[in-house]
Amino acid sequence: MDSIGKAELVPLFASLRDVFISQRDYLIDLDGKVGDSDLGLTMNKAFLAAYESVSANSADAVGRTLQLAGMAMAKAAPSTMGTLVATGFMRGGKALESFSSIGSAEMSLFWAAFLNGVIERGKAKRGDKTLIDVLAPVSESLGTSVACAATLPEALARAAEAAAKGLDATKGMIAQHGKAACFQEKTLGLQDAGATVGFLIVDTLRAFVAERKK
């Protein structure tokens, strides 16, 4: 599969829903180390709402469907992380308003807009031990893949690798935002929970496209 069209959005969001159901307890435990322990529940609600929205609006254009999914996430999970991820999907969807499918170039546009939306909404920067520490390398990787004319499966495989490295790098950072910031040095050595969400989204995209390549 070298592009994601309208027909693929429902099964894609079913995959995202299922991943966040299966990872709910893991995210709860991870968030509980220096947070509120609600991240697993929040993401579970957000992606269930996104799946239901995409299923109901699958006849719409790709970009519009993604925007509506983001709106549904914002309503279902109005927490900090829910709002950030929802903003990312809304901004990413808006960036794709004029496209009928998502190939490598469109995927790069989506994640660049997603990243910018999260930065503007969350007021964090790279190195602050947040979701941005995964999103930034993902966006950079996709930009490089587009420049090299990589296929969508290739681009997402490289993006997932970049996400994994970005996630691992958060272990060496000290939290600067949210409740985790109250723990300062105690966050050193811990994988950031928000960045984990970013990795799971990108890796699910990679797996979805790779499976349909066969």
Given for the second form:
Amino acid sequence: MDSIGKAELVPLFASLRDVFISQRDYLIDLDGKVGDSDLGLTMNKAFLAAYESVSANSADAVGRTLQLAGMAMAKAAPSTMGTLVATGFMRGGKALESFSSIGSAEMSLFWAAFLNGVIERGKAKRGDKTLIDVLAPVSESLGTSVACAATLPEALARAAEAAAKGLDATKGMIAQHGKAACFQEKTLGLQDAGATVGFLIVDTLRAFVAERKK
Amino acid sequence: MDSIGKAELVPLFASLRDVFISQRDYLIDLDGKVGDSDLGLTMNKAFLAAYESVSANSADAVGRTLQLAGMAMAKAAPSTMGTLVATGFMRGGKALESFSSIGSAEMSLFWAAFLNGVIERGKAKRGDKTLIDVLAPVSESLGTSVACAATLPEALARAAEAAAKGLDATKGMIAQHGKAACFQEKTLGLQDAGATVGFLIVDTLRAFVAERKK
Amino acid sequence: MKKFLNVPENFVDEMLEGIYAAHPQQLACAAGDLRCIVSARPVKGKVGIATGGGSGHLPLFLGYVGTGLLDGCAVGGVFQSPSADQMLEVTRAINQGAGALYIYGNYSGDIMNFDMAAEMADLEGIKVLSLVGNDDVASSPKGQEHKRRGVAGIFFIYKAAGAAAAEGMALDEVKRVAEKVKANVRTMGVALTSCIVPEVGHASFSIGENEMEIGMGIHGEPGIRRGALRQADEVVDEMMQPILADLPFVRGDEVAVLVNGLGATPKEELYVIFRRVASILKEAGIAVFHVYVGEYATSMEMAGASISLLKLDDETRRLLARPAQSPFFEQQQL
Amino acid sequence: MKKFLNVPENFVDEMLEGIYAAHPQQLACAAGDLRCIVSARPVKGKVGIATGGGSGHLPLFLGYVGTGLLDGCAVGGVFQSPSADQMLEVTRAINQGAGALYIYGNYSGDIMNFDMAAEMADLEGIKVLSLVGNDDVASSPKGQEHKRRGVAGIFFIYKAAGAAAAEGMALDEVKRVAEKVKANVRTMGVALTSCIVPEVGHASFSIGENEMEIGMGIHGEPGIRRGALRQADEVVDEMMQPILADLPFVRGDEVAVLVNGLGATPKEELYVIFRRVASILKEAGIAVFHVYVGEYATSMEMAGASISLLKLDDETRRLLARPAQSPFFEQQQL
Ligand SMILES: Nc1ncnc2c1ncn2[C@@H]1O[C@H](COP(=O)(O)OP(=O)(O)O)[C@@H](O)[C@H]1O
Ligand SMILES: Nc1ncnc2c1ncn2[C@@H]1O[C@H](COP(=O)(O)OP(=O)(O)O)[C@@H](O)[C@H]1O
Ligand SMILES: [Mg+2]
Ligand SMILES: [Mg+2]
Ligand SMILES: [Mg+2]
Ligand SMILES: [Mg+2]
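Return one more block: the form predicted together with its partner chain, after the form predicted on its own shown previously.
Zooming out: every chain and molecule, the one shown earlier first.
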């Protein structure tokens, strides 16, 4: 599958929903180490709401559908990550307003806008041990893929790899934002919970497109 | 000395002031058992103010001087006893408005009015373990003395005896008014602090007149 | 003792200096005595209303000196009566030729001093009537109302009498209005913690970490029942039952409600309390005309609350609705 | 935990039910969500002003929804941000075609949600501007004002912006006024005790029996200095010095003053504090236009206080003087 059209959004968001159902306890655990243990619950709520929104708005254009999914997430999960991810989908969706399907180029646009939205909303920067440490390499990787004219499956495979590396790198960082920031040095060695969510989204996209390719 | 004239009021109030200076700690102690320990302080202030008022107004008629002394006490010591004793002096002074000196008959009028003032002001009755349990026998004793045509020194000697008995009787009573009322049965056996003040005033009068008789 | 104060002995006077400095257009002191507080906006010919009592209950007592409210107030030390002499000074200052009404709480020290002041004012030709608030249902059983303490419900007496005087009623009429409100207001309180009198320096009484005392007075006077602190709704039920039964308030009545904080209790909790009060009144078929929630009569930093109900008629409703203004209380026409 | 509450989880919603029940003529809920509070008296064509933030700070935030003040407010759990969606609902409800201004405090959760709400409102064609209060001098040094927390001084922004909108100013103009007030207000606080979040059930932080913390935030954020509690005048001196130096406030300025209680501190003590503030200002040749003393922004039952100064010009003085009315704050024309 070389691009994601309107019709694929419902099954895509069903996958995302299912991933966050299955990763619920894992995320609760991760957030519990230096946070308040709610991440598994809020991401569950967020992606359930997103799936329902996408189902209800599947007649709309892709960009619009993604924006509405973001709004639904914001409503369902007003936690830090809920708000940041919601922002990402709203901004990413807005960037795709004039497109009817999502190929490599659009995917790159989407994540660039997603990343910018998260930066603008949360005022964190790379290296602060957040979601951004996954999103930034993802966005860069997708930019490179577009320049190299990679297919969507290829581009997402490389992006997911970049996400995994970015995620691993958060272990070496000291948290600067949110509840974890209070723990400072104690966050060294721990994988950031929000960054894990970023990885999971990108990796689910990769798997979804790879699966459909067959 | 068979009557107290205008000129004697200043030394009389000097005696009262001195008595309450010397009894300060004793009264603090007594009030402290079931009260707030301020009685020694307030009576000191009250009789110092009374003395100053009497000194300043010694040209006035006796009744008027006593009334003004009461007003000065009220101003200086707005505690329960301060107000009651002030009321007593105001009412007693008012009762003597048409007299130029205080003999047995006037002394009886004074204490009857004093007693009535305290009853009206404080709404307590005999047996309630207050000042009244000294004032009532004092007033009765003075009434009898007048009927028997006793001299002022005789009348005051008997009144002081009645006061001492009344004071002793407060030990067998249960407090019904003021801060002590909360302690109920625990006040049994204790001598009432306000009644002690009543006794001290009458006994100081007795001593003053007895002293001057010589 | 975690308090903002300098020398404890100066606490009351420094507080008063702060009040005069903050509200120079509204409050003035009479006879050069800080503790004699009068309105800076006297109204010619109006009946004067004065109150007074111990300090430590802000906005009670001086906080109700203002337009459409009271004209003067004498305050004593913390929890101590002002002197008769101070009351007299206030009386002189607020006398506009129409006489004065004293409205204050049922405490022996206050009664003695106000009576004495009234007597002294009388000697000077100022006509004074007095009215003693006794709204605290917890402090004596029915039939012994004269022994009940005056607590937060006095606010309603101030408000209605203040409006009556502002309307130009004569002294007897203002007194009649005040009597009517007094007869129709009932209060119950509950305390969770003690307060600290600055000159004493430690808690006035002790109460267990999980205890409450229903019916405790605003100086820590004993209440009806001390026991484990329960859920808010149960506590409210226990307070409302005797209030309703006492007057009694019955189906078809219309009331004003005051949920009063004693000092340290957050407003959030007062509204949790009012929520239950509202549902009890609705159940009982009693209509609510207006609701006051906040600190109207405190005990320094005591945690706790009281509930007051005032049964209204056309006249008291009209008077309650009138605008009023002081540095501590403002109300537009309802 | 000595609190009037039922199930801790229901605390905020029960409080809100109490508030709606108490003030049905003044407050309404938007979109069927208790936590979206709007004025029951909307004004056609007026710029809407909204605020929001965690519960537990009454009268902040919802207490300033009223006439001549704010139009709507979204509240979250105790000390927790409301959602962007709730802010959006409030925005929709208060939009009278003239756009909306968000005024709220500098906390990351609030900022993210308000920004997001603004973005969503924008998608719906409602023009929204935002302004973040950051008056707490203690929370970051000069030059880093953008990092400072918003505390009680936000009251002045509400008051002036609310009056500006009531006068009929356009959105840009209301924002300009709010910016001006924001630029001219400075606050310092001091905490004596902790507060208790109902769902947590114990003190948010511990502080010694004789300690105070100068500059502590309203959620217990660390301050500048923790040390022995000193006399009130010394504490005030320590707070006033950085306030005055920061703007700076100088001889010839005219200011409004807010002495704010954090929850458990008696009003008596706030006036002892103001007494010293007044004398410092007098000494410094700074004139006082108006003084507010009371609880304007609290931290549940925290004992402590804050001092805010607002430097005035003709416009802000005029706006501050305008009448205003809400269930929690009333002011006649000054
Ligand atoms: N300012 C920020 N910008 C970007 N990401 C952030 C920021 N603050 C926190 N995060 C991310 O959010 C994650 C925690 O999310 P979440 O559990 O929803 O927070 P909370 O429970 O405090 O609302 C962190 O692991 C981090 O990746
Ligand atoms: N209602 C009353 N009538 C007469 N005497 C009273 C009354 N109440 C208290 N007393 C007297 O006052 C005394 C206490 O006086 P004082 O220490 O001045 O009281 P307080 O400190 O409570 O103001 C009691 O011992 C009692 O004799
Ligand atoms: Mg979390
Ligand atoms: Mg959370
Ligand atoms: Mg005593
Ligand atoms: Mg005393």
